[in-house]
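There is one chain below, alone, in structure tokens, taken in the form predicted on its own.
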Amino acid sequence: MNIDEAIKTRVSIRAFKPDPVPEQLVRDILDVARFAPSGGNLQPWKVIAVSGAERDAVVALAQANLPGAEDDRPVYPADLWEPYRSRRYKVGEDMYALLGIGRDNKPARFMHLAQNFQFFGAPVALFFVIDKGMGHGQWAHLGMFMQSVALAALERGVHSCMQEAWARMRIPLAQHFALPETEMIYCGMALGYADMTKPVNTLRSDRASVDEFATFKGF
């Protein structure tokens, strides 16, 4: 798999097979991803990987704390504006259409949303940790590291779903993992093998064309 193919075919998987992902394979993925760039080589990330009973304990923690609450670092800005609002709305509606869940079926939509907190059935989950004192630059660097994890996983046949939904569980997760006061969970990532018999895994989000987001000068 070349780089172009990996970038274009990486998608958020929302239904995984129960097949285990060995610890060594997770280590191999992280061993590649650690070469992600970061300003000043700060490498402002830590990772907590859970599987087996440890994964189940996190799922139980989430179930005990749902629906959870966002802190002062919400996933999306309040009153999201265009074109971002429409993009978010469309991908959500496209996903629920594949699931056969209508707009008025709010209980079914909530049940699917709650599957975030079961890692959509993935056998492994990663949690990305950052120091609260880090600035916006280091958060961007953490994002590059996460993308590197997802691509290194895909190269090895392992699929992923980056899960900002876990931001609602930052406080109980910090307590569960005994994080120091200076650190916080950014988000989670499900890792495993995609169950391609599930229609939701056929979802492909629309992307803006280059001319919609890029300006070229001096060429």
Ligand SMILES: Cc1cc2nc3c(=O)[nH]c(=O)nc-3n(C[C@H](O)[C@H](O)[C@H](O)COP(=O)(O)O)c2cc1C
Second form
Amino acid sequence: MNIDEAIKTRVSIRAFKPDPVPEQLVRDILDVARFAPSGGNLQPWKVIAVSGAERDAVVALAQANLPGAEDDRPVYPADLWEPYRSRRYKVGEDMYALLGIGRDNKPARFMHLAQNFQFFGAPVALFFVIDKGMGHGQWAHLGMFMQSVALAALERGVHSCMQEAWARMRIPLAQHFALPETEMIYCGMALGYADMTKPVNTLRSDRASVDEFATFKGF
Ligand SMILES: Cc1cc2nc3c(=O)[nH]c(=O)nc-3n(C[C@H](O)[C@H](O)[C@H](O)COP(=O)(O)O)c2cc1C
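Can you give me the structure for the form predicted together with this ligand, which would complement the form predicted on its own we have just seen?
Expanding to the full complex; the earlier chain stays at the top.
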């Protein structure tokens, strides 16, 4: 797969088949992703990969802690403004339309959100860990690493969904994994094989055009 194709065809998968992803394949993916760049080459990331009983234990932990709670690093700024507010709204509505869940069906929407905490059925999950002392630069570099993981996975036919939903479970997860006080979980990522019989996996989210976000000077 060439790079353009990989970037354009990676999508968030929200219904996985139970087929296992072997440890060696996960290792191969991380072995590519570790070449992601980072300022000062800090490589400010750690990964916890779970499968089998360890994955199930995390799912059980989440069920016992639903709906979780945000900490002092919320996923979105409060009172999101335009155009971000509308973009977030649109992708949510497009997803619920594919799931056949209406705007007023709050219980069904909650049930779908709760699917995050079962990794949408994926057999493997990654948790991305960062030192609490790191600043916004290093968080950005962790993001580059995560995209590299998703692309290296795709190259091997493995699909993914990044999951900031797990930010709501940071405290129980930190205890569960016995993280040192200096470290925190940023985000999760479900890894597995897409169940393409599920309409939710046909979601293709919009993107702004280049002219909407780029300014060209001096060409
Ligand atoms: C860091 C990050 C965290 C995300 N967290 C979640 C999540 O918790 N649950 C979810 O369903 N999607 C999550 N997403 C998926 C986004 O909604 C998705 O990337 C966006 O709508 C664009 O769609 P695409 O990934 O299919 O291109 C996350 C994406 C990123 C980059």
